[in-house]
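For reference, the chain that follows is the form predicted on its own, supplied as C-alpha cells.
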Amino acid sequence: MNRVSRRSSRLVVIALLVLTSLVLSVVPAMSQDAHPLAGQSIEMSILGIGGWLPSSLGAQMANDLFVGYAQENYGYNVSFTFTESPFESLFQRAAASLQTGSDEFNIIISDSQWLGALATPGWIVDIDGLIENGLPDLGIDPQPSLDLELFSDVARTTYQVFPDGSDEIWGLPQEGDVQVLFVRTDIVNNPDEMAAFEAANGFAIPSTFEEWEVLTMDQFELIAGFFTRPDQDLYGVAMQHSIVYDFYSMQLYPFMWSLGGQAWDPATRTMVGVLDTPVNAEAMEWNRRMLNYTPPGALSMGIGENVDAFTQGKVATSIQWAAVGLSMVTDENRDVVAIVPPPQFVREDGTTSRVYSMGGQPWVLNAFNPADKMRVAVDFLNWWYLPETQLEFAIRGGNPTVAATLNDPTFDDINPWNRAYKYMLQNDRAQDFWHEPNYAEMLALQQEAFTAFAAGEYNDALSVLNFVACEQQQILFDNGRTEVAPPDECEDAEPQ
C-alpha cells in the first residue's frame, strides 16, 4: 500500500509538472494575442439619419449582436448610442462636429454624396490605407477583409469611391438602395379594370414580375392615366418631386439616364454641354407631366408623403426607394402589393433603358476617433461584413451589397422587394451622381430651379439646364475642382 501510495504521488507530482510546463508555455502566446482592448469599457456614437429604418437598423444590431460577440471573442463590453438628423440636416450636423476635430460621433452613416465634402478637408479614415497599411500610430494593422467583394461595381462606386472615376475607398456600404415600383395589385389588377383598360388601349396591365419587366415608360404612363381619378381620390402613381435636400433630382434623373442623357462628364468635371441637353430637356418635360397622374400637392411630396398616399390607397402604383420597404408593405396591404422594376425608355434609336437612381448610405469612420474607440470601430465593421452579420441585416429589412449575401439562394425570399432590389443593382440599371466637396451648392442650386420648372414658373426646360450648368460650372472651377472654366455664353445664361 506505501508502494502504491508514492508511485501514485510520484505520478501526481510528474503530472503537476508536465502541466505547468504547458501552461507556462501558452500563457505567453496568450498575452501576445489577447485583444489590447480586453477587460475595458468603451462607449460608442453612431451618428444615423432620422426616421431611416436602415440607419437605426445597424445600432440596434451594435447592441444587440455584436456587444456579445466582442465579449465573447474581444473581451471587452462596449454600448453604442444612435444619435440622428433628418437627411437635409444630417451633414450640417456631422460637419459642425468634424471641423472642429471632435470624436464626438465615431462611426457616421454618411449619404453617399458626402463622401467627398468629407474626406477633402481630412474628417473621415481613408478606407485604402486602412486595408492596405491600417492605422500604424493608432496600433492598427492592415485590414485586407474590409476590401469587400461587391455584388456590383455601380455598388462601389456608389458607396465607397472619391473622387469620381478613382480607384480610392473612403466609405464602406451600410445600406444598398435603388428605386423600384411598388403596385397595388388590389386596384391594378382587378380583373374588370384590366378589361376595360386592355379594351381602351390594346395591351394588358402587367400581373407578374417578368410582365412589368419589359413594360415602357409610355405605356406605364397610359396605366397611371388611366388610375387618375380625381372624383374618387385615386391616382396613377406617387413619385417624389419635393424641394427638400435631393428628392426631386433623384426623381428626374432617372428620365435623362435611361433616355441617354447625363449629369456631367465625370473624368474632366464638365456640366456645360453634357448636362444642357435637348434629350435632358425631353426628360424633364416629360417627368412634368408625369404630375398629371400624381395626387394634389405633389409638388411638396418626398419620401414619408409618397409612403402615405400608397398604403392608405390612394395611388395605384409608387415609384419609390426599395430601403423603404417595410414601411410600404404593412400587415394591411402586404397580400395585394407587387414590388417589380419601375419602367423602361425607348430611346431615339428603339433600343430600351432603364438608368434609375442609386440611393443608400455608406459607413464612415471619424478620423479624430482615439486609439481606443477606432479599434471598436474596426472590429465593428468586421464584424458587420461577416456572411451571418449581413444576413441578419437582410432578414430583419436592410439592403446588403455584398456579393456572397445577395448571391445566397435564400436572398430573394426574404423581403418581398428583394427580387426587384438584386434586380436593379446592376451597373447597367443604376447610377449615382457626383460626389463633390461642394455637393450641399450644387445640389441647392439645382433643386430649386428644377422644382421651379416643374412647378411652371418656367417653361424652357433647355434654359434651365443650361442655367443650372453654368452656375454649377463656375462652383467647380472657382473651386479648383475643374480646369473647364464657364464659356463665356454662360454669362447670359437665364432660365425662362
Second form
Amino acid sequence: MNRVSRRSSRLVVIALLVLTSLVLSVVPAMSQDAHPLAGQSIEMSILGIGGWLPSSLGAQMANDLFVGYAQENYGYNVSFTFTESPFESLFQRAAASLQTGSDEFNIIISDSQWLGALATPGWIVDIDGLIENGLPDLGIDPQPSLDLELFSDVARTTYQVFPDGSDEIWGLPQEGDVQVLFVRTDIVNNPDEMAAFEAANGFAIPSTFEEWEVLTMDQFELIAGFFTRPDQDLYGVAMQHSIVYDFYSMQLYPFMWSLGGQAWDPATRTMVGVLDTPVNAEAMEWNRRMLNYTPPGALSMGIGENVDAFTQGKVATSIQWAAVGLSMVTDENRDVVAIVPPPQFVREDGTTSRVYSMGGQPWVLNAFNPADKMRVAVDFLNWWYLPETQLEFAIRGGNPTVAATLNDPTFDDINPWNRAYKYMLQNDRAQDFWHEPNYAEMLALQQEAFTAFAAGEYNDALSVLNFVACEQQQILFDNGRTEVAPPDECEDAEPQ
Amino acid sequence: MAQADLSSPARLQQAAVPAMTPLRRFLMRFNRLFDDARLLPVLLIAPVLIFFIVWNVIPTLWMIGLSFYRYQISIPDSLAFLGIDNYTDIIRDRAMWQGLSRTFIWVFFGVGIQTLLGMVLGFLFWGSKSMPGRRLALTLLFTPMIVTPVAAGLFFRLIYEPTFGILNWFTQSFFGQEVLLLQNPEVAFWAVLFVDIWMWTPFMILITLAALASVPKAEMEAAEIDRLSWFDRIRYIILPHGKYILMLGILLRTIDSFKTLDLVYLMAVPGSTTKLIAILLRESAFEALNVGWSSALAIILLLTAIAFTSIYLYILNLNSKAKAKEVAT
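Moving from the form predicted on its own to the form predicted together with the partner chain:
Every chain and every other molecule in the complex is listed next, the one we just looked at coming first.
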C-alpha cells in the first residue's frame, strides 16, 4: 500500500512538473500571440539630428537590435527609417510636419529646449499620461516601466519636463550630454612645458582628474594663454562662439551660472532684472576675453570646427560636449587625450562653483501616430530603457542617463569621457535653460546680440543683456507666457 | 413579327458610319472648340491661368488674409483678428528698418557692381570672338551662376575659414598676414556680398552678350567705316539698341537680390551685420512660427518688389515713348 501510495505521489509530482514545464513553455508563446501586432509588418520613421552621432546611434540600434527583439518577443516585423535634419532646422522640419497632423515621423529626437514648443500645440504625447493611464483610445495600457529612475534630477528637468519647474513629463532621455574639458596631454603635460609654466605662474599644470577638478577658470585662463602661440599655429582652447543655433549661448551660460548669475526666473518667467545683471555682464566680458586664446575665426566655431581644431592638434584644450567624445578621441590621439571636468569659477564671496550647460536630447512621440505605430513606439521605448540596451548604447559611444546604468561599476571605464560625463551630470554642476514655446525666437534674438558683442559690434555688455532681457520679456508677455510686462525703461533699451 | 429591311439604301448608309460612342462625341465637340477663333486663346492660356490662380493668386490672397490676424502655430488658440496691427508693428519695428536698409545697400552695391563688371567682361568677350578656347572660357565663367547658393555659401565659408581655410593659408604663407573676414563686423557684409557678386556677375555677362547680339551688324559696320570711337559706338549704337535687354537683366537681378536668403544664412556671420530683410522674415516665419506677422512682412516686401518693377517698367516705357516720338518726327 505504501509502495503504491509512494508511486502514485511520484507520478503526481512528475505530472505536476510536466504540466508546469508545459505551462512555462506555452506562456511566452501565448504572450507573443497576445501582442496585437503579431504577424504584422510595421515601418517606423525616426527624425533626428543630422550629423549627430548619438541620434544616428539611436536609429542604428533600433534597426540592429530592436528589430530582432520585436520579432522574438512580440512577433511583428518592424523596420526603421532615419531622417536627419541639422540642429538649427530640426524643429522646423518637425513642426512643418506635425502642424498638419502628419505621422510622417513617429518618433522624434528633439532638442531639450523644444519640449515646450512641441508640447504646447499638442503635437507630442504626454508621457505622464502614458505612464499613468496609457493611451486608451489606441488600446495602449499604462506604461509604469517608462517612469524612469534617472541618474540625477537635472537629467529629468532637462529631458523630460515642461513647463520649467513643473512635474509634467513630455520626453524621455535619448542621449545625456554635458560639457567637459578635453586635454591634449602630449602638449599640456609635456615636462618641459609644465616646468616652464610653473616657473612663470607659480602653480603646476594639473595632470590628473582630481587636479583638474580643482582648477579654477582664472588658472585655466593662464594655462590657455601660455599655450596660445600663433607663430606655432597652437592655441590654448577651442570653444564655440558661433551664431549658429545655440552654440554661443551654450558656452556663455556656464560663465554666468558659475559666477552666480541666472538666465531667467522660471517661476515668474522674468527676464528683466535677472539676465541683465552686473554679474552676467562680467561673465560676458570674460567669455569674450577667452577669444584671445582660441584659434583665429573662433567666432565661426561650432561643434564641428571645435572637433577639427582639437583633433588636428591646433589647440591644447577644448571645452566640448561629451557626446562628441567618439569624434574627439581618435585612433591617433587616443593615448594623449584626457577628459576631465571643465574649470570651476571663484565667485565674489570666495566660494567656488561649476555650473555648465546641459546638452543632450529627449525622445518624443508624435501624438498623431496611428495605433499600430504608437504601440511599436512604446515597445521601442520600453526596450530602449532595458539595462542591457542602455549598456549597449554606452558601449557604442552613447551617453545613457538611467541611474542603474551609470551606477554600474563598469560604466566609468567604457569610454574615456564617462567619468567626466558622470561627474558633470549632477544637479549643482549642470543646468538647462528655458523650454518655452517661443524658444526659437528668444534664442535667435540673443544669439545675434551676444555674437555681435563678441565680434565687437557692441561693447557694453550690460546694455546688450538689458536689450535681450527686454525683448525676451516682451515675447513672453505677448504670448501670454508671463504676467510680467517689460518695464517702461525697456522702450529705450538699445545695445551699445 | 415584321422583319426590318436591312438591305434598304438608308439602312446601308447608316451602317457605313461608325457608331458614335459618348467618348467620341465628347472628343468631337472638344475639337470643335479649337475651331472657334475667340475661344482658342482662352483655351490655350487656361492651363497656365489655372496654375497661376491655384499656386499664386490663392496663396497670396490667403497670405493677405493671414496678415490681419495674430496666428502663431506653436501657440494653440492664438488666432485672433488684429486689423492692421501687424503692419503698424512692423513699421515701428527697428529690426525691420535695419534689415531693410541693409538690404537696399546689398541690392544697390551688389547689382551695381555685377552690372558694371558684367558689361565690361561681356564687351571683352564680344570683342574676342576669334580667341582660342573662348567657348570653354565662357562655359567656365558661367559656372558660379549654376552653383546653388547653399553650395556657394558653404564653399566660401570654408575658403574664408581662418584656421583651416585656403584664403588665410595663402595670405599667411605669402604675406604673413591673417585675414578675418566673416568674424570682423566691419568687413563681413562686404565679404558675403563678394560671394553674391561672384555668383551673379556671369548672369550680367550673359545679358550683356544678349544685348550686344541685338545690335544690327550694319550699324556697327557703318560705325567702323565712319571711324567712330568705341565710346561713341557704345553711346550711339550699342546702348540705344541693347539697353532694354540690359534693363531687363538689372530688373531681374534687383528682384532676386532683394530676396537673398540662403547665401547669407549659410555664411553664419556673427551679430547682425548681414541680417537682410529675408533673414528676418525667415526667423519670424520658420523659427518663431509667427504666421500672421510674417505674412504682413511678406506683403510689405511683395509691394516693395512690385514698386521696383514698376519703376523699371516706367523707365522702359519712357524710353519707348521717346523712341516712338523720335521716329514720328
